[in-house]
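So this first bit is one chain, no partners, the form predicted alone, shown in structure tokens.
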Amino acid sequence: MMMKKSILSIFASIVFLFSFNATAIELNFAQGGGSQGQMTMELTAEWEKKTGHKVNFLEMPASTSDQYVQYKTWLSAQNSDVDIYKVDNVWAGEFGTQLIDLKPYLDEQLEIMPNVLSAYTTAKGEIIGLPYSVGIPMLYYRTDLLEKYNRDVPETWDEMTETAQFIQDKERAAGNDKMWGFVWQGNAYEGLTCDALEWVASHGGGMIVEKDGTISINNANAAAALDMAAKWVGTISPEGVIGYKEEDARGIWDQGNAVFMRNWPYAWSLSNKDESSVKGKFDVVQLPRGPNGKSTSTMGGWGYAVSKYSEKQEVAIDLVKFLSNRDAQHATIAEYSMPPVYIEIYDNKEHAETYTLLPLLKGPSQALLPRPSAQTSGKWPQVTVAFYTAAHEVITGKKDGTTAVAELEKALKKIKGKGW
């Protein structure tokens, strides 16, 4: 009788093994590398144990540029090997057309900041990519130097202005002559983007293109913003600011020789750092607002889509909302330290207890602005080079802020044609 049970439970056990290796699905997932890729993979074999599932990673080169050139050849050649892609936030426009709308799918994911989500939104409604991680700029300060010189935190650019140009004119006349007032992003690219749409939305200049398409950079808020920016170079900031990307501001506030940094959450830690010398002499505050606007910081980050030419659809699907869910957050925040895509995360005290900046990102994270890409359509990457050209043609001096934005709306005219 032994014996017979356990024949039988050996076979059902058979069975199993067949039926489930039968129904297994292996999904092949684009991403980029690094440490966000490996935050993936892990989140991704718990969900492989969970399902039975299969997952085949395909590492994307580690620039943006050469992963969206890629995505964009493999989508528009409705190539079906791909199921899931790595996608930056302000793709939607892009490749909206050629991503799973997954709102009808949805549950929880429903609940993430409408703010984020909303970048992941199409004009027409349709959410094609969960955000995992949302990028969050701010303005990093010297506590010890404010201290110092008896100066609040400001909350304005001119008060920024005003307090750099102070602390800077200070420090150099005790000797430090490197010191700079502030370091920011000024190359010609993405960055500046970024950057320089934030002075014009915290001066009551608009987002450049608005929800409902219409171009509105041509006024007199987003000129004055971009002289503003003109003004710092050379002053508070150092004439290279105008090639600098983000490293090459944290490398001079590293060494200790800035007031105040525009940079994302990816600083905060490697600030800490004990190499950096200025490790426990700084914090970090909402950016600053214009004399018309509120605060504002573009917002950055990326998600998962799934492709509309996938034949395993529903397995994708099911995969892509395992890893923008509650528990997935909580699960990585503590060893990754992103900033997360859920509110209430924000105010979790044991989470605030290893990382140690979450409770300073939750008001920036409620004054991100999505770049315009979404309204723009497939036309974003024309209109973002147009637009941190133009930027740049200003803060080197090439442009005052009215011609700048006017013939700006001239050159967004002619991208937009008969429509985006």
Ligand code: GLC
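Throughout, rigid core stands for the largest set of C-alpha atoms superposing within 1.5 Å between the two forms. A quick note: this is a predicted structure, and the numbers were derived from the prediction, not measured. Residue numbers count along the first chain shown, from 1. Compared with the form predicted in complex with this ligand:
Once both forms are fitted on their core, the CA shift for K379 between the two forms remains under 2 Å. Residue displacement note: P104 has its CA displaced by at least 2 Å between the two forms (rigid core superposed).
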Contents of the next structure:
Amino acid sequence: MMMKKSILSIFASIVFLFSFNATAIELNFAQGGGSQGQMTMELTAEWEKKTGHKVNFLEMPASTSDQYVQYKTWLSAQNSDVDIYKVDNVWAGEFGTQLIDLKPYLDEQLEIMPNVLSAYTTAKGEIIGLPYSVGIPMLYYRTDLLEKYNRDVPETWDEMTETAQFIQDKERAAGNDKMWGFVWQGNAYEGLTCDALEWVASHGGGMIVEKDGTISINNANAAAALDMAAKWVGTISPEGVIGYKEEDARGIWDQGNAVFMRNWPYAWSLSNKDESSVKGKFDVVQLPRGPNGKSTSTMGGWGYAVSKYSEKQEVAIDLVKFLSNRDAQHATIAEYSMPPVYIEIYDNKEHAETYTLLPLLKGPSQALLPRPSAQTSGKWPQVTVAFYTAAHEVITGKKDGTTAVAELEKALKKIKGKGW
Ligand code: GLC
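Switching conditions: you have the form predicted alone, so give me the form predicted in complex with this ligand.
All chains and molecules follow, beginning with the one already shown.
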């Protein structure tokens, strides 16, 4: 009797183990770290609990440009080990043919804000990534310091520069020798493309390559915009800014050592944490404008994509849909200060109680300037390298703005060849 029972229970456990192994799938997921990486892992843990599947995260380098190089290597090798990639919104043209078209599988995700979803849509209309947030760059400023020195929130780059210098000088004279006026992203990488596009467009200097494919960068407004930034280096911005990425700028800001910072909304919740020196002492506003243009914010943001070489596509699709639905947004946007991708969430009163920035981001979320990746199609990776290299040469004093934009025009014409 005893014997019979244990044989039965062994048999039952084998059946159970067999059935569990037959359905439990392990996925590999490549993504950047930081707070957004943390957010994705938290949500994924919920999905793992719900489905019994397991996900291994592969942490990518902090620079978007380095991440791009790694993805390119894997995708060109038709690597079947990576199932899901977190992709930047400018990569649809480049990786479009190596990522699966998610469109036939979508339901509520089709209601994502059209300006955002279109960044993940290929020329053929395939949706190759599902955004979980849209990046809206803002000017962070110290409310306490502006008040102390009786200065208004700047609306133009000139006003920002003048106020930054004024407060930096005063604070230093008072013994605060670490104070800087303005921190931003000056490393030679995709982040500089975002910042420099804002300077150029907000000076009325166009968007590097216009919507119709015309190369427009060689103009006096664009040159003036780059020259303006070159003057910041070593005056209101540390010499080291030419090597800064997002987190370097935030490091200085977070210690209370900057009057202004250009950054994405993820920095808002981190700056509001107890351990931040600027908690309760800052606010954000739209980026300043130049003499001939209007305030411009480059569209940022990331989405989830499934590799064509994955052997577990069905399960991977289920996860990326889970991560980009409304419930996932409601669960995380306030804690991580992510701008949502469903328009009505910007009006959510409950979130706005703690995430007070949320309602203010609604207008800007509709007015973002996409980088010209769609019109330059698969050539965007070369275009952005040419652009940020030119911008970097100006901010490091190797060239003046006029020379840099003239040479950049030539380089872009070569990249364009007979057509984008
Ligand atoms: C942010 C943006 C992304 C951009 C990157 C540049 O991560 O979301 O779109 O390319 O910054 O550093």
